[in-house]
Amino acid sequence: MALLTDDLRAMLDDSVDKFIRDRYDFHARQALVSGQTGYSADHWAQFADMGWLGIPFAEQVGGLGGGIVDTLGLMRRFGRGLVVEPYLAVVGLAGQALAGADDGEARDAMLSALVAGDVLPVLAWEETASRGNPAWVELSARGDGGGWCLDGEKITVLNAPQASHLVVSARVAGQAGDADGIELFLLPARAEGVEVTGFPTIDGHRAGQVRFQAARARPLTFDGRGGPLLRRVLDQAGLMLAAEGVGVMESLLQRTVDYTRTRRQFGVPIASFQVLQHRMADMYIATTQAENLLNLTAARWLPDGDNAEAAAALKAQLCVSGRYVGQQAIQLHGGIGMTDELDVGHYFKRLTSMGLLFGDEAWQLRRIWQAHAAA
């Protein structure tokens, strides 16, 4: 369910699709991806400028005052112009968390400095038996004199290189695997204690390696509340997710189309061949079974309510459709499509690594699977 108004996000949209067509085409994007930070300091303060930042909170700490929802529009025109800048971990993980956290005072003047892009916060949730699934904390949180102080390890920390603080979910009870006493915390990327071993990734954005020994950090979350809301960001952060993997394909089938209406062979376009006409029109309709589902989602999501299996459904599909364009348009362009100097290749990395953020396929028809044998 949309918060902000059509005018409003018709705006926002136009924004971006300038932005994209000015500022970010493909060589561009190469030069930021080969840089040492991965990403444009510039790129995102004009982010702040522009008001992207702010969509999806509420008026108080300087946002929009929209939802989730409200980033769709944003996220798809990410995705057909494979943007690397943090969006998707600060504002859709880490800024989601905030939003949610028990303690007030941190999450407004967190997310002040988030709206302005003053601070870039990142979620780490993900340890190396999680396989996608958030209750499987093992990284600890105990008392130390009124404070507490965390002990363990998180795995593949979106933009935990750029990150100026760290959310993190920590274990107060319980054994990994459980439901409950899950919380969150807040701390610096660069406080005492804390070790953060970067690598990129393969599609071109940046991710990290997160140790804790013994680092202090804030409680956000109190009396178990750390893990639904957990839940509930990756869900939301699914649903931008597909948003962005909708616009990737979308790119990947126009370049395909393309490319097979200039490439001759046997003296005519290969787009007259019978054969490959059908499997551009598979490519069309993968494309257009997530779009519809995304929307079908957008339109039935419920803000503060359980989303669960829609999103798990949703992520699935992107899996299967995401597949499917990617390998049909890699091997519709041939040998060409995996060469760096094309960006069909980088499209089709940034599909495959989507299908892995927040559990692959299998984790989400299992999550479905477990809600209706436990209904």
Contents of the next structure:
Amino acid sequence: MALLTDDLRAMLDDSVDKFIRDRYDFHARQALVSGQTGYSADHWAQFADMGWLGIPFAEQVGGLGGGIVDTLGLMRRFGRGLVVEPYLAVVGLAGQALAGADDGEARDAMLSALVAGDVLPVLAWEETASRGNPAWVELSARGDGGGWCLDGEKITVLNAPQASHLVVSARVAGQAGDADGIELFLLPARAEGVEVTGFPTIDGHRAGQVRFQAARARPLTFDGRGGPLLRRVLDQAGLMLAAEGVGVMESLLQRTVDYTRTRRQFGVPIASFQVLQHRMADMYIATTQAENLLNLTAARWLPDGDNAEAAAALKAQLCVSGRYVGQQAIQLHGGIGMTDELDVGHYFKRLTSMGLLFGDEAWQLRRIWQAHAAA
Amino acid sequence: MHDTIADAPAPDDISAFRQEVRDFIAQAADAEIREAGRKMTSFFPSFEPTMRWHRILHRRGWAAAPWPREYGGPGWSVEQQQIFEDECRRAGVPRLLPQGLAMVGPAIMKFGTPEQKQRFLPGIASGDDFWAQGYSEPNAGSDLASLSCRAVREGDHYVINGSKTWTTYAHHANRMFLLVRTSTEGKPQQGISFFLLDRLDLPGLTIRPIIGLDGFPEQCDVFFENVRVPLDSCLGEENKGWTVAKYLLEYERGGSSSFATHFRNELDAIRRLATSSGDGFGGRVVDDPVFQQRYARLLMETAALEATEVQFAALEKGSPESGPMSSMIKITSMETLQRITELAVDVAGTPSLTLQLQALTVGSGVEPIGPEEALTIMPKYLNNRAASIFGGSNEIQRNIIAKLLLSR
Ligand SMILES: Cc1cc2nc3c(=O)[nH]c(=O)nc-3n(C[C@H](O)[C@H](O)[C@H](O)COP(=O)(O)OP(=O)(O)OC[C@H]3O[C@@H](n4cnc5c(N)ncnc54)[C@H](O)[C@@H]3O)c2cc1C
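Switching conditions: you have the form predicted alone, so give me the form predicted in complex with its partner chain.
So here's everything in the complex, that chain up top.
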């Protein structure tokens, strides 16, 4: 459910539209992608000024007092613009984890700085053997005389090379796979004992592997509340990802329809071939189903409840729709779709990563079944 | 079929032959050539090491495996060629580039003058020359016959104006075969000529590499501005180039290489990765029944494909069934390949998202980030989206089959 007023949401949507239009054409985007930092600090400052970084945070930390659902309009537009600024990682993942933290002092200090655009915390949760499972945590946290030390490794940490802070899931008790015994910790990204191997990803974003060796960190959660919080954060982030995905898919559909109308072969526009018409009809169906499922899921979202089945279904639908729309967009463009010069391939690659992030299709289907069978 | 069986060596000889091939590859393929094989992520492996491997094979007399002996082939039976191909795939050496050996070479054998054969075939067999295929144009892709790159006679030369695109490895090539329009009369197919360019460093000819989805240049734009080439550049008669092109397309589409072995190797690699990958529940991906079913389905598809390949090999090129059969092989092989690369991505998970241009470059010495087996998985997935586009898109292939069905 949205928390902000319709007026405010419409205003936000307009401001994002304007930003994409004025500042984010494909060439500007590609320049960011190939630049040193992989995003624009100017843009980020602008996001802070516009209030975008504060959409889902409380007013006491400078936020707009909205919820995750209120970020979906922005995410959809970020999808259309293929925005590479670390909004999902910072606001959606680390920010939401911080917002749910038990340590009120750390939470408020970090969130105030986040909303102001002064810090870039990111979330490190995935491990080599975890696939989609946030409970598969081998990385350990040991208490030693008042402090905590982290040891272990995280992979595919979104925006790790750009981060100022890391929010890390760590095991304080039990075995990898146990839902209990997981807490979240906070530490500076350049703290002693932290080694970040950063890299670009195929979709123009950045990520990293992070190794922790006796790295000192501050606990954000207590009494095993880290595990459930992490699950909730990832499910919410799945909503944001789906919104971005819908933005990507509608862009691809539009480009494909436009292209097949103008591209001529055999003396006619290729849009006149029925097989391509049907393909585009199916792209439309795939996009619209994802969009509708997103909207209904968002409307019925339980901010503090169990969204497992709905979240898994939405992410699985994103995988299925995204794969189809992405692949067919390339196919219908022919050779030109295979090039780096056209944005179509970049939309396709973004959908490809989305399919794998936060648990792939097989993983989500398994979750749907588990949630369904348990109910 | 019977002919080749009659020619085929006895089983004892066959196993000796296999051993001979295996030993040779083991001894002759150096580290860089193997690296090029391992890092092959599309139909076109890294150019330099692949051409070097080509030349090494040529010195052994094995580069032009399917060629008749008179043109420098080893004179092998179909079975021997198959074994050679299998052993190459098994050893993981790069696949030789097809443009010369499998495309323009056979076309020159069939349509070339004795002089052209003598002039061009040895360089193709030896790997001293590399030929790029200049068919497609910005406005002539699926509808190739509408091509408009023009060649006009002027004295003892043709003057070429226009452009080609998607020309694979033109930036590495020293020669090019291309289709040009020499007449605008009659049906579009009628005014096309097949040209052989023996050099590309010609005034007015420029080549611009195109970066692909995986971040590497592979295809090129080729521009012709008053490029003068000699009148003897034609293969076959002037304005009869379409016949040559069609003959050659059939070679490109199916039957000239064996996919089944290649697919089984790819599946083996996926299985290895699945064996060492956790499923997030404390088990291994390889034990997941959903994985097993997807994998088994791909084995089934590969078996059916192999059966069709065997059938196709027994057909005469240019026979009534061979056209649709080659379309069928193109569709099924490329779609299976795409599904294989999709499964690989799912098994590799998020580590496959890492962009590793340097580690993928042969000879860079840069170690991959994350598991070595995951390095090539994403580029293969991306590059093989083209598998249903090039060589006549899968839509076009289905049109061909449907046309045949409805004309009966
Ligand atoms: C990796 C790669 C390597 C290549 N290498 C070479 C090379 O070395 N030399 C060379 O000459 N060319 C090469 N090509 C070009 C290739 O042959 C063309 O891309 C192909 O013929 C399709 O043409 P197009 O790209 O112009 O797409 P288009 O013909 O514009 O097709 C766009 C879409 O329309 C569909 N379509 C077109 N006509 C019909 C129809 N009648 N019915 C139904 N659907 C239809 C197509 O299937 C496709 O989905 C290469 C292409 C790629 C991607």
